[in-house]
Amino acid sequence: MTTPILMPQLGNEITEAEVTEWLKAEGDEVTEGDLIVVITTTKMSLEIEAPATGVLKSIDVPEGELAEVGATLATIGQP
């Protein structure tokens, strides 16, 4: 089973954000609540937490890239 890490809705007018920094790498073990990635908009910077415990299986949006609200940033799976 896998769990996606999704770009959250950050406000009514914000439709995308930049992935600024990955705090974990592919293959790292993560625990629900761990800080995983930093995203930035023109108005704020936000750290996103892991929604589940497991292994960071894939990073779908690399640092420096924009992602739309609802996009899958990465995937957490079982070890």
The other form holds:
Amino acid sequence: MTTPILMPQLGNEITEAEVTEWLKAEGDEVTEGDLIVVITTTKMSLEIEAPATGVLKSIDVPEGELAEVGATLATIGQP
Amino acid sequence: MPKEILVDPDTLFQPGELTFATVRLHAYATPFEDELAAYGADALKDILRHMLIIREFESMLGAFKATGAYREIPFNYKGPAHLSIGQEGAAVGAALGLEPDDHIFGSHRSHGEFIAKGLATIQKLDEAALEAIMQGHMGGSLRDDVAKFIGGEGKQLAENFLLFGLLAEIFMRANGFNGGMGGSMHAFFPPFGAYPNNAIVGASAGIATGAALRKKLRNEGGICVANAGDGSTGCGPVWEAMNFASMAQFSTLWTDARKGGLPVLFFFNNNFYAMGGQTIGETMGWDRLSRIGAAVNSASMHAETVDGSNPLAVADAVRRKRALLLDGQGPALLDVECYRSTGHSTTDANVYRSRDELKLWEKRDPILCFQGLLIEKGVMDEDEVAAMRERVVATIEAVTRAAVNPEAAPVVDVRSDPTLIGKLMFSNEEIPVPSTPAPLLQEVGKSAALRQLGRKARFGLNESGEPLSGMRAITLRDGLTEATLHHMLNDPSLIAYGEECREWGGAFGVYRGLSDILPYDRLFNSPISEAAIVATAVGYALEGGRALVELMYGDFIGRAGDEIFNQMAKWRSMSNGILKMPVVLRCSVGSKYGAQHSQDWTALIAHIPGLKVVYPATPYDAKGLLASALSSDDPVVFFESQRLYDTVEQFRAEGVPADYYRIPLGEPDVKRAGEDVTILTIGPSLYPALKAADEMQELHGLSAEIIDARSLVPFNYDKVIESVKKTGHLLIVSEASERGSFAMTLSSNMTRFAYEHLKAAPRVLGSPNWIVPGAEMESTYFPQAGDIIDIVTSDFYPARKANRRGIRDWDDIELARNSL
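Counterpart to the form predicted on its own, namely the form predicted together with its partner chain:
Complete assembly follows, chain above in first position.
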């Protein structure tokens, strides 16, 4: 079973945001609630928590890239 | 909202009781013999002499006000005289406990404090230092006037210099300490540690707090004293200042080198009356003034009540508080009980107090008490005291004779230079491009939010002319960030603060990322205290720093009204150009949040002489103008439209330079050239004007020239006049309510300046004179493209008139009649 990390809706007028910094690398073990990625909108930066415990299987949006709200940024799977 | 400080309900919800640090009342009990041994007889005699000088000086002013003469010197003094007769023990005692590098900030009743601080400083400095101070003021001309018309050598000359400089200032003469621009209630002389007195009750509280912040950050020693009266404890800004000075973050969050509370002493000359209102028992809730310390912090502000009629008791308390402040335990509060034996001012008939009460206090007169003590203890005899009094009277008489003599103290000659005072309003000076690297928590590149700036396009339109999203191109917000960043990185004297300025990055994100790199002592969250935010910035600047402060919404200007209108705006000119005021006050102009969060109040600020006013509408202009504002030695109120924060650059094809640059304040900018009508816009009205121009070109064959005002004060009319020469028609558009707006000022002036070129009277299109409605109704309120087209086609080109587009089908004369 895998859990996607999605670009959150950061306000009803926000359509896209930047993946600014990955705090974990592919292959890292993550625990639900760990800070995993920093997202930046035009107005603020915020840290996103891991939605599940497991291993960071893939990072789909690299640092510095923009992604639309709802896009899959990374996937957490079982080891 | 620092994450390091946990708000833990389990800890908070424990039952218990609050306790308060004890506040001592009249605890002074040092035996006189110990004081005599510590001070020496001469110093004690000087305490009496200093009190006598203040008493005689103020009696002279009182005599002029009451009888038009003093010792047969006739003079019609027209200005104010808020005398402190009876309070000399407090002033002289405080000065005795201070050092030359301590700075006092006064009130309307501060002649005595000024003289006492000056005399104490003269006593402590050597003659060479005093000579250097006197030579350094006005190129030595005041010193030479004093030597010529009064005389004196060494310290006597310095005392005469102090008294004459003050009296000439009270008489508002050209060689008064402040060039006659300050007067009785605003006199000061920084080299003696006497910083501005203030005609606004309690205003020095916030200013002294800001000055103390500067002293703390400079690590240069010395404390600041806010002198105020008991009545000022009824003023909100005084409470705001005491809280600001007590912020816990100084101890919990600031780095070790900067830890500890602010070195500011709130010194309340408690004379029991706020004009005619009695503070104890009538107008205030406190029974003893010192009680209020307990409301501010757990140390009760080290508050104490002391006997203001005894200068030794006051000096003892001030010295102890000073030591606490220098140890980082500030702020402190002293309730100095004393009695004003004359009226609030010379028009006071004393109807609010009884003869019996006055008689009781006569026995507590600080001069009679101290003189009696010195005689009783054998330090002086009656003859010596009488001789001292005579010498004091002779000094004041000599100083007075000189001050009323127009040859010695010339009247400010405005007639021969009608804009003389105008030239004092601004320095119009800028600092060089800042280039002193400031210490950072980490490199700029470590901040995610700041790295994002480097990845964005510098121009906001794509190849087909469509605007890019604010995530992909530099926005107006980013322009502001970049200008701020350059100054914060390269000018360690600059600090920035306001509500939510740190982790939140400012309410609208202009400072996002800055808390990653800047320590607390450069960027911090302030309490929700608009008055203290601005007043402390003023004090910080008066003490030699530079401040960038933010009011979340321009609608909160009212909360800082005095601080903006009377303090930030006026100290440059009231100091005769001696003081600088490098303060930038950022105010956002809201939208969508209704009547109290959406108002363009630029006209209120522009109305006040002494403030520069800027309102950019594009990223390029925002960055360059903020850089100029931060470089200015004059105060700038910088407006930003919340609706434009995400706006990308659409005018300058080269984009917003990544490097530092400045755009001079006061230069409007032609955003689009045209032939048939000039549309001058203020702030966000630029964008509906552009839309209107497109439509008018397409539908009506009319070409509009659009000029963005960018600044309101200063304002160079040349470009607008040139444009009107070409078009013959002028429409000024702004989002401010029309009545009294700056657009009305521009319209009125342009009618005069370009009368012969105008084919019709200029028109102003603003918002109506009623409240800003909610988000969905805003298009019925703020000027829209259709409203612009309606005016141009109906007023200027009626032949091209089409169906009305906007909703403004009303009769302005009728509205005015109905208060609208």
